[in-house]
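Just the one chain here, laid out as C-alpha cells, in the form predicted alone.
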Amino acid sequence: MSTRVDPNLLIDLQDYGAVGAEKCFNCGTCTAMCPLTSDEHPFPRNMIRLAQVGAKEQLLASTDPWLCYYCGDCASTCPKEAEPGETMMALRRWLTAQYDPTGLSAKLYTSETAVIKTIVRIGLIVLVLFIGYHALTGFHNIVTNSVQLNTFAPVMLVWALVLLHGSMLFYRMIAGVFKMSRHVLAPVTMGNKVPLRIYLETLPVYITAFATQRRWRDCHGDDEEKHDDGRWFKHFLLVTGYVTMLVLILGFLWWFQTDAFYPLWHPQRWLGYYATIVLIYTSSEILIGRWRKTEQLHRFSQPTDWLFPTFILTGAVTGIFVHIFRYAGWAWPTYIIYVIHVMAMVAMLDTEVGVGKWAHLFYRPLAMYLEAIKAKVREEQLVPDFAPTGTD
C-alpha cells in the first residue's frame, strides 16, 4: 500500500465537519470505551491518527469509519475533548466524496451555497417540466371542477420519468459502491480476483445488515445500564418507512398514485399511512434533537445533516396533504401541493444520493460485507501473503 501522505488532509477534514482532531494525542481512551471496536478495528484512535498524518490511501482502504455508529461514549470520555466521534463522522463524509465519481458530494459537503443552488436548480427544473407539459397540451389537462390527479400528472409519464431519474441516481450510487470495494479489497487481494463464489457466500451479511440495522443494537454491547433499544428501533422505523415509500414510488407508482378511492382496509392505503406516519415521527425527532443538541451525536451539525430529515418531513407532510385535498375534492390545492411534493422529492434524491443517509444506507452494510469477504479470502488462503490493513 502506498505510504504517501497529505499534510493538508486534517485541514480539509474540517470542511467535512471534523472538530478538535488536532487535540488528540492518541491516548486510546476512545477505543477502550467504544463497544464496537475490536483488535482488527481499533477505532476511533487509529482513524484519527491516520487523519493526522494524512494517510489518505490507508483511510480509503479502511471500513472503520462505517463500522462506527456514534454512540457518543468516545466523545464523553475523551480527556482532551477532541470529539473523536465527529472526526469519524467527518471521515464518512470525506469517504463518500472520494467514492463519488461526479464530484457532487464534495461540493455539497463543503459548500452551503452549492447545497442551496442544487436544491433550487432541481426544484425549478421540476416546476418548468410541469409548466412545459401543460403548455404543450394547451392546459386542457387541468380539470378544476373535480380532482383528476392522473389527468393533471399522467401516472405512466411520471413513472417513466421517475424510473429514468432513478436509474441515473442508481448508477451514481453503484459507481461509488464499486470504487469503495476496490479500495477496501485491494490490500488483501493484491490484484488477484476474488472468486464469485465468495461474493455469493458472504452476501447474506450485507442483506442482514441492511434489513435489520442490527449494529445499532450492538452499539452499547452487553452493558445493560447503557443498553438502549430505542435508538435502534427509531432508526429501524425510519429505514422501513423510507424503503416502503421508495418501493411504492419506484416499483408501484401506477398503483399508488391513483384517482380511485380505495376502502380503508386496502393495503395501498395502509402502506402509505405506515410510511407517512413513521417518516413524520422519525424526521421530526431528528430535527428536534439537532435543534436542542441534548444528545452527543447532535451537538455538532453540518448543513447536510439537516437535509435528509427536512426533505423527509416535507415529503411526508405534502404527501398527506395531497391525500387530504384529493378526498376533499379541492382541485387546485391538490395540484399545487402535488407539484411542491414532487419538487421536494426529486431535490432530495439528487442531493441525498450523493451525500447523507442514502450513502449510509448502502455503505454501512457494504463495509460489513467487504470485511466478510476479506475474512473469507484470508481463511481460505487464496492470497499467499496478503498485506495487513496497516490502520493502527
Second form
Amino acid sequence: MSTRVDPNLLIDLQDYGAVGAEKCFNCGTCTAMCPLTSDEHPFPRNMIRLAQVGAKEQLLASTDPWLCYYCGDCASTCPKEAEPGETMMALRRWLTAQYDPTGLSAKLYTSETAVIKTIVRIGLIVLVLFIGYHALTGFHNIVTNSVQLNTFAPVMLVWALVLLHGSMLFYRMIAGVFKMSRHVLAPVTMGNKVPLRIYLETLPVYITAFATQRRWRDCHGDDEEKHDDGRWFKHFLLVTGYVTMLVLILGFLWWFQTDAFYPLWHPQRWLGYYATIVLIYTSSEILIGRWRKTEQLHRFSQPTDWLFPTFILTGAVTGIFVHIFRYAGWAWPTYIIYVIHVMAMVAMLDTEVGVGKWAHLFYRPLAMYLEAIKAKVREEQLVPDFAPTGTD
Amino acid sequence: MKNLQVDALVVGGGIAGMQSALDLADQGFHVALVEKEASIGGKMISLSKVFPTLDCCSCITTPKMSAVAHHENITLLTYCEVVALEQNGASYRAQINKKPRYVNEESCTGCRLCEYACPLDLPSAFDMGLGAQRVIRVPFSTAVPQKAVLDIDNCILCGKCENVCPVADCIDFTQTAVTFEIHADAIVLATGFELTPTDAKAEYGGGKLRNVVDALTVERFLAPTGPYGHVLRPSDGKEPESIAYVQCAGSRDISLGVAYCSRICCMYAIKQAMLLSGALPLADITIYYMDIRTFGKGYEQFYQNARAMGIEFVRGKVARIHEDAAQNPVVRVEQIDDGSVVEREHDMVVLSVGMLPSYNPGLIYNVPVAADDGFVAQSAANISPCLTYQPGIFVAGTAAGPMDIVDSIVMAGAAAAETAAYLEERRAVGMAGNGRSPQTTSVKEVSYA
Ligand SMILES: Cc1cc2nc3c(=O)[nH]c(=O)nc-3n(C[C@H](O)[C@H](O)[C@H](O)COP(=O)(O)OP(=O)(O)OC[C@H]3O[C@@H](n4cnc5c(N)ncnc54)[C@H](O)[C@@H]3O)c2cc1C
Ligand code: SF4
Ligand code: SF4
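Could you please show the structure of the form predicted together with its partner chain, as a counterpart to the form predicted alone just displayed?
Okay, now the whole complex, with that chain kicking things off.
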C-alpha cells in the first residue's frame, strides 16, 4: 500500500499548537508512560511519527487523538521535551478543522484575528437584528415601566430563530461526523458498506461514552499519588450544566424565557440555578487553571482554549443577571443584558459547534463508537482480506 | 614540603593525565602530576576488560601507573588538589593542598598489616559498595602509590593499626593537610568525568530498587580483581538468569539536563553483555536501546558479533522500572519496531549511565566550560582540540567531553605535543625554562621508587 506524504504537515500542525513535535526522536517513553495506551492504540509516539513523516491519510483515519485526555504523564518524562501531549491536543484541533466542511475551524485555530473578527461580526449581526426588529415595530415593543421581556423579544420568534440556527449548526456538526466516520472506517471496510445492524448494535458505546466520559478516569493509571477523579468530575459537572441549559433552551424556551414569576421550588427555577452555578464554577475553575498553568495540560494555551470557558462564563453570568434584573423589575438593564447574553451565546455556538473545542463533545465518543464498529467488522470478518494499517 | 618548579603541571591521574605526563616526561620535560585521590588510575583501573579488543584492563593500566610513578621526570602528587592558581608573568603558580593520609607516605611500605588489623568494615568505594574495605587500607590491590590511607571520619581511634605497623612513626593520627606551591609554565587539565548518579532518573528506580545497578558496578562484578569473582545480584546473591541493559540512562535526556550522547555506553553495554554471556552462559541478555552508536574502528563488527552471539537488542527507550514481589525489576517499554508496549521482568537491570563533567576549572584556572554540556570549553575544537580559552592551559581526555579510552589516550598525546610546542616556543623567546634547562637536573621532591 502506498502512502502519500504531505511534507508540510508538521509545519501546519505547529500552527495548531504542536509545539515540540519536531524534536521527538521516537524513543517511545511517552507511549510506555501513557496510562491510556493499549495494544490497538499505542499512542502518542505513533501519532508524532506520522506527523513527522507527513502521513496525513493515516492521521485522518486515526482515532487515537480522541482517546487521549491529556493527563500529561507523557510530557513529564519526555527526554526531548517534545511535549507529546501538546501534539495530541494539536491533532484534535487539526482533525476538527479537517472534518469541518466550512473551513471556519481552520481559521479560528490558526489566527487570533480571525477569532476576534468572527465574534465581533456575529455579535453585530445579532445586535442589528434586535435593532431592526424594534425599528420595524416602531419601538413600541420596548416597555419600560415594567419588565416585559417577551414583548421585547417575543419568545416564539426567538425560539424559532434558535431552532433554525441550531439546525444549521447541527448540520455542520453532522457533516463533520460523517467525514470522520468515512476516514476512520475506510481502512477496515475497504469500500464496503457496514451493515446498519452493526451501527445499531454498537450504539450503546457511543451513548455511555458520551454520557460518562468514563475513559478519562483511567488517567494517571496506577499512580495513586497523581490519580485524581477531580478533573473528570468537574468536567462531568460542566457537561450536566450545559446539557441542562441546552435542553431548556432548545426544547422549552417558551417555558424558560418567561415574564411569569415562579415559586422557588419550581423546576423552572432550580434547574436554571443548578445549571448556572455549575457553569460559573467549572468555567472559572478552568480559566484560573489556564491562567496559573498549574496542570500539565494548561501550560500551553491557544486562544481557542480560552474561548469556550470564557463564553460559558459570560453566558451564565449574563443569564443570571437577566433573571435578577427581571425579578427586580428593572426594565432597561434586563433588556440590555439580554441582548448581550444573546450576542455572546450566538457567537459561542457559531464558533464552537462542530468547529471549536466543543466539537470534542461529539468526536470523542464518536471515536470510541467507530472503534467498536471496526472491531465488530473485523470480528465478523465482513471484509475478507482487510489489511491492518499503520495507524492501528 | 618544598615548593616545586616544573615545566608542566598535569591535573588528574586517569588514563589521559597519565598519558600526557608520560609523553611530556619522555621528551625531557619535568612534570608534576596532581591527583586528588589516594591512587592514580582514574575510572579505567576499575574496569574489567576494554572494548573492542577485550584486553584485560588492569593489565594495560597498571603498567602505565607504574611508569608514571617511576619516571624520573615525573613528580607524582596524590591526595593533592590545586586550591589556587596565580599567573606569574609567563608562568603559573599553583597552590597545592595535600590532604592528610594519616600515614607517612615516605616510610609506608604498603605491607597492609594495618589494613588486616583494622576491626572496622565499610562498604568498599572501589568495588562500588559490593565488597568491604577497612578504615585504613591501601586503596585497592593495584593502587599506585602502594601506600595506606586512613579514613579519619570513620576511624574509632582504637590504635590497632598503629600497634602492628612495622615502621616506626608511620601511622600518624595527628597529621594535618600541608600546602605548597608548584611553579609551572603550562598546565594540562585531565580531570576526567563523573557517572550519572543512579538515582538521577526517578522512573528507573536506581538507588531504590536493589537489583537495578549501574554499569560500573557490573565492571566490578566482571573484573578479575572484583569482590565476588562471580556475578551475583545485590538483593539475594542469586546468579541472574536474565539481565537487561537500559541504554541512554542519563544521556540524551533533556529532562535530566543532559542533551548529549555519552558515546561510551553503547559500546560498554555490548562489551559487558558479551562478558556476561561468558560468565553466565545460560543467562538471557537484553539491551533496550534507541540506536546503537558504534563510532570507532572495529566497533560495528563488535556489535554485530554481539548480535550473532544471541544477545537480544530491543529498540525502545525504557520508560520506567518497578519491582515485583521477588524484587525482580520489571521494565516497561514501547518496542518501537512493532509499537507494542510491554512489561518484561528481569533478574537484574543495568543502567547504562552516562558521562557528566567532573570538575569545573572556571574558578581556579579561569578556564571556561561549554555552556551546553559543562565540559571544558575548547577554543578551537575541530583544529586544535586540546586548546582551552586560557593560553598555556590544555585539556585532555574526558575533561573535554565524552570519549573512550582510545580517544582519551590520543587526545592526551596531542595535549602533550601542544604543551611541548608551547614550552619550546617560550623557551625560544627566552620567556621560560623553569624546569628543563641544561644546568638543572631532575627536580624530585617526593620519591616512591
Ligand atoms: C562502566 C564503564 C565502562 C567503560 N568501558 C570502557 C571500555 O571498555 N573501553 C574504553 O575505551 N572505555 C571505556 N570506558 C570509558 C573510560 O572509562 C574513559 O574513557 C576513561 O576512563 C577516561 O579517562 P580520563 O582520564 O579522561 O578520566 P578519568 O578516568 O575520570 O580520570 C580523571 C582523574 O582525574 C582526577 N581528578 C578529577 N578532578 C580532579 C581535580 N580537580 N584535581 C585532581 N585530580 C582530579 C580523578 O580522580 C581521576 O583520577 C568505560 C566507562 C565506564 C563508565
Ligand atoms: S517521549 Fe518524547 S522523544 Fe520520546 S517518543 Fe515521546 S515525544 Fe518523542
Ligand atoms: S552511547 Fe549509546 S547509550 Fe550512550 S548516550 Fe549514546 S546512544 Fe545512548
